[in-house]
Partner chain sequence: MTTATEASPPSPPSPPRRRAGRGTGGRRPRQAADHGAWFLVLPALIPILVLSVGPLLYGILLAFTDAQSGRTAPTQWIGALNFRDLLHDTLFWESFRIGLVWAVGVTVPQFLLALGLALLLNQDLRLRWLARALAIIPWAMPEVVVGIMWRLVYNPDAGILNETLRDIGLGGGRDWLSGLATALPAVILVGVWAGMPQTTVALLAGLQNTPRELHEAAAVDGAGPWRRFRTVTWPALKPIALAITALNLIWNFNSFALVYVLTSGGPGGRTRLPMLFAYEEAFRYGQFGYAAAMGCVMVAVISIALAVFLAGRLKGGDDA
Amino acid sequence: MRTSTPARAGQYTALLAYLVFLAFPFLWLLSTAFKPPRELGSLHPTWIPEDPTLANFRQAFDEQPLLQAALNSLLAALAAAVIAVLIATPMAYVVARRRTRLAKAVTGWVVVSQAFPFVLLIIPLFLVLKNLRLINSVPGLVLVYVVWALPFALWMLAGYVRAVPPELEEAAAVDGAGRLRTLVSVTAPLLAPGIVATALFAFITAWNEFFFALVLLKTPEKQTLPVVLTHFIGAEGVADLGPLAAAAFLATLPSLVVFAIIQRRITGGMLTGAVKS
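What is the structure of this single chain, taken in the form predicted alone?
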């Protein structure tokens, strides 16, 4: 069915308005990061700084341990992504290939678990980490991130497994390949894009996570980047706007770069999981 010209113009207008709505916070953050204090306090703010400066970036690095916090975030996000994928991949294969009651129960549990609020999980997780002596440690935070990322990683990878035709595995078996060789030589290469997309999605989720890091990490040298950003806000709620915007802009860049690289694979994986039965 062909779309009329007014309808098409309305669609493009709505799409443009949506893009502007999404881009507004990032563009405002970018503009604020380069403004001197005189322009930050102006009653008539402008989008483009009249006298752009890097002083906010220098002040941000001088006042807070941004590099150490970025390293903590990087270690936690990388470890969580790798561990979550290693655990979720074989689980996803079983859930996708074995149509048993247990597999259906696991799938249902994955869906239900996404409805749990963070506050409901933090108390049992805190007690478990306390017994394991992992409070205020990056490994403890990694454990929490793995638990949090597993349901979505399992659901996403199961969609990729269902997209692999079972006939390929059956043909390999007819040619004499065993189960392990079939998985390694036939299935695993076809799952590689899904594994990469799932790992990177888990990485972005852990990189941006704030609540668990705020509760579980106490000492400044252990804190992650989202928690350190709150230190630019004073006890009375007054924000040091310039350095805060500069630090937040730097913290946003890795997520944007990674998401720009993998967004097509993520979309493909989510659609695959949605249409395959």
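Having seen the form predicted alone, I'd like the form predicted together with its partner chain now, please.
Below you will find a single chain and nothing else.
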């Protein structure tokens, strides 16, 4: 509109400062990942590697079972996302469409579950899973991730359901479609993008999760990527910086890609859930 030139200059300066603040740690991670040991040991570190190398990546794979860890992460996150969304979608539908006591209870539980310190949940879960012999197993972790993903999955999905006008379903009913038919041929197609976005979000949160995985998975061949990454940091906090950076960078790539795709839908879904509850 009518913003003055000095004000504009101020805005751009501020924006630039934000950009630097957001970007510099990530750029440093990249820079470190591609530096040969000689440059990492230098007393005057530089931004651009003089002699970029992929050796850190190879060494990272040699030192820790990264491939196995990535596979474990992928399995756990995929299973958790699919199961969580499959069981959350019908419930979200009921919660969004009806003002029953159940719907209120579920909404209350979603809010409360956000306030939870997970120690209080993980100790009993640990004991239960131990009795079921599901400690140190990816299926055990999936169980925990499903329940952990349910609150926000319900929240997002209920928001998407509310965005589908009930008139559509009623129209289908008037046209003689049965309830199930209405759900399958009218509601489900309209919900599909929201369901996919929710599943991807559940996938990323599980892919990134650390606490439950740290507690439940004991042996390196069962552990997920975030837990294995911490093994690069030695007991005394001394780390082999290059491989550490390389592995950390690789672990982020899938999340970054998926997140870039769904970012808009997530915020949309969460906010419709939040505003209309």
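Just so we're on the same page, rigid core means the largest C-alpha set that superposes within 1.5 Å between forms. Just so it is clear, the model here is predicted, and its values are computed rather than measured. Residue numbers count along the first chain shown, from 1.
- Core-superposed comparison between these two forms: CA of residue 20 displaced by 2 Å or more.
- Here residue 9 counts as shifted, since its C-alpha moves by at least 2 Å between these two forms after the core is aligned.
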